[in-house]
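Just one chain follows, in the form predicted alone, and it is written as structure tokens.
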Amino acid sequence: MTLEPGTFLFEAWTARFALMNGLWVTMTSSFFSIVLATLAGLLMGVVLSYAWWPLRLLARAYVDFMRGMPVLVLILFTYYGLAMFRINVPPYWAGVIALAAFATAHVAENLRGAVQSVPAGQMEAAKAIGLNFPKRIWYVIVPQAVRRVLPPWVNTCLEIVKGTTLLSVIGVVELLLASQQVIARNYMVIDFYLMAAMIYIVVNFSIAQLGALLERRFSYIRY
């Protein structure tokens, strides 16, 4: 294969700065959401496991809710929705919110039933040793609980990245929007749309890798 022009490497090299910062979109926007469900997905399940039931209550409305929304109609009501309460939200962050939001009930959910497969002495001893409660979840619990979720994690991730493809629909133009707009231009349907393909695999092969890296490095806890 050459650099000739009208070859698929030249087409490539010429696009390669609309390529690589529709790949920059899709990573940041990936990175973020898969940051913000996590940290609110800790939380939410914490609040699923042991707050007072009102909060239970409201907490598993949401996941519940969250669970059974497409994300496609998620995403659109972010950016569409919000506009309608005078809340204008730019289209990446839009989809940023969209995506942590409906990973955080995934997250939740994992974590409430890996917090509860942790046998209930673990508490009761944190707590004879004279830990308050913040610090039993924190230096007890959880430690114990995250070998568990970290398979589902690693596949709600997986799910985000995949999810950045839905946000071209409110005009954010990450990897596959920018390929489908080289495609528009030289034609190169197949070529194009398997080196998306396999940009998307490789992306995702680390993070099943950096997955698998932290399974290893909490195998010493044992329950």
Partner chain sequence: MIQYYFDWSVIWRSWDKFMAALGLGLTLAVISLAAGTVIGLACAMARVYGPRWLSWPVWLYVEFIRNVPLLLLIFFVYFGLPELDISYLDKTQSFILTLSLYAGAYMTEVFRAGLASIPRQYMEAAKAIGMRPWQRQRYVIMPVMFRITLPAFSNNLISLFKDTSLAAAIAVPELTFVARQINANTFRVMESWLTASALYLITCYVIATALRLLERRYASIR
The other form holds:
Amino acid sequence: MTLEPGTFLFEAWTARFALMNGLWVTMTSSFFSIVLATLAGLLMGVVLSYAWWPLRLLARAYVDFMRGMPVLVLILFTYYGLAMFRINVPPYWAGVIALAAFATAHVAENLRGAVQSVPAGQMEAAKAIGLNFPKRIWYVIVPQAVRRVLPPWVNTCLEIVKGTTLLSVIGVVELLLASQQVIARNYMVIDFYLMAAMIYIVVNFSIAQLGALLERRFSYIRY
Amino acid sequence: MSDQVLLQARGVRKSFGTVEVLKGIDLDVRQGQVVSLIGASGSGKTTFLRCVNLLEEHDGGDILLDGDPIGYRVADGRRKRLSETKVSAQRARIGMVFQSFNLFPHLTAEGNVMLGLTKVLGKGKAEARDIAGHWLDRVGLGARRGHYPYQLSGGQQQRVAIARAVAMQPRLLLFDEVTSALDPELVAEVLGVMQKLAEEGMTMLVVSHEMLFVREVSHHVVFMDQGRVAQAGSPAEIFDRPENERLKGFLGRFHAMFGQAV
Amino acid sequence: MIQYYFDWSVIWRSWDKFMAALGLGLTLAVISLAAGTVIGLACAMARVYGPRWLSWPVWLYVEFIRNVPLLLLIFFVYFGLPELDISYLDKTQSFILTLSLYAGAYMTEVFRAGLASIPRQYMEAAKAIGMRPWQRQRYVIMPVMFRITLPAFSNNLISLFKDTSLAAAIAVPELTFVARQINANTFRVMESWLTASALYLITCYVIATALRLLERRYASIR
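Output the structure of the form predicted together with its partner chain; the preceding block shows the form predicted alone.
Zooming out: every chain and molecule, the one shown earlier first.
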């Protein structure tokens, strides 16, 4: 196989560090967004399900707001908005915050659905043996809700990974922007976009596999 | 059997919206007694049971357990609702078995029994496991302690549910139509467990449509009709000498089904 | 925190631009949904009823689209097609093509699930009264499936409308692009983005409500 300038392999090898850097940024920004969104989403899901009604209303408004907004607008708004208030946040973190804020709404709404789908008899049985409210939630409702919330949660994770491409719009050099910068040098448009696409597919398939593994871990919960 | 009154209900009323389901229920359960509630569906039996365990809040009248009012305390001559913690503590003194079993699907049979022991009574894991093993043995499921609910038949699930309730050593055990969701061939194993408990002196308040069982095991039978106690008495009084017309009609349907056995 | 003085005059002066942008975004979404429905229906039928050799290219198409970020697809089509000497699409048409292919993959899954959820008895009942295969499709399967998949339609329309925001990345003058332009030209950050956000939210809400009414009309059939 020839490794001359102009061949895909040569160009890919030349650009390997740039691309790997991009992939690293994609992975870390996804990771931080997922962690933040999961923690905040769990909390907000409990608020949506059980909290005192004014709090619940607030959470509901937040969720509906986030679900009616394009992520890109959210990212741009966060980025320019923070900059305007002279809050010095690098684009990377502005993007992570916006993505997490968006995904929080999805995690919360999914959790609420999962909690609601646990049969009412479970709560009653938990009451009947004298468990108090936090214990009923923690030992009886949450384990069952987790199983139901897992598939949509994996989906949200995949959306986040794909959503990190939008950070390129505010100048974060993640995998897509890194690929574009490589393309700008060698004009191998199809090759490098296709390669980026393949990398996203591999990442997403891996996450889906991990998700399936986790789901199997919880598959003993049946009715 | 002692004469001490364990559960005392006086004028218990409960409405759902504009529908008055309980129109003043008076009822005593003495220590060690088995009291059965019979009546057509919609007569308020289940609602009364749920009020006793605070799954519903009664609107009027008193329910006293060991003399303490359930769900509220009286301060300055007015009722104050008990805190969540107090309500949970009261519930822990009353066991309940449900029509639909309501076993926790994410826990094994043993885990189901242990949950209340560890998280409510604060027992250690090892002790809780011993107690759970003991009671699962008693309901004939010692060998199934590691099974998840979906791996058990309906009758077995209901026996685990009974073990879960009894293991808490409640003062009173409530049974809410516990055999109604079971296939006919599985009813006997559950009733057998209940009968054994009754013979050992467990205080029980039972809602059931199993008239043979009610007649055999109860010390006292209460016939409820349209939210009231229409007639109450010993099994013999209720089944052999019914006075209330509605009770006669109600029993007539069972006689038609089972002949004169009931 | 720094004091911010709102000045909405910028927005009113560009109001026509916002409205045109909103109209464009909606148009893009509706066209893509229509095209995506056709693609999705064809692909779903191919997967469910078609020969085996047809089913894996469909699978490949669906999985590729669903796992590759939309923004990458947009760039891929916009910059990639000219490389293949297909250069008669302008940026808007190129975006419509991408979003249609994108919608097609998602609609394939929607229809496939819809077909799978139709009780077998319907098919058997249709056979029992002597319907021919195409009649069964036309008079029994399709009407039932469309009612089952109606909620997915509204969800997809809303998602697609939100996705039109990505057209800004190739300078299609829809809402996000206009908001960003006005932001850049006037430095009225809050005004431009609040306006864009509000327009997105209201539009999504209106679509959702309108389609829910439509669903209710057909809800009696289940």
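Because the structure is predicted, anything quoted here is derived from the model rather than measured. Numbering follows the first chain given and starts at 1. Think of the rigid core as the biggest set of C-alphas that the two forms share within 1.5 Å after superposition.
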> Cα of M123 displaced 2 Å or more between the two forms, core superposed?
Replying inline: yes
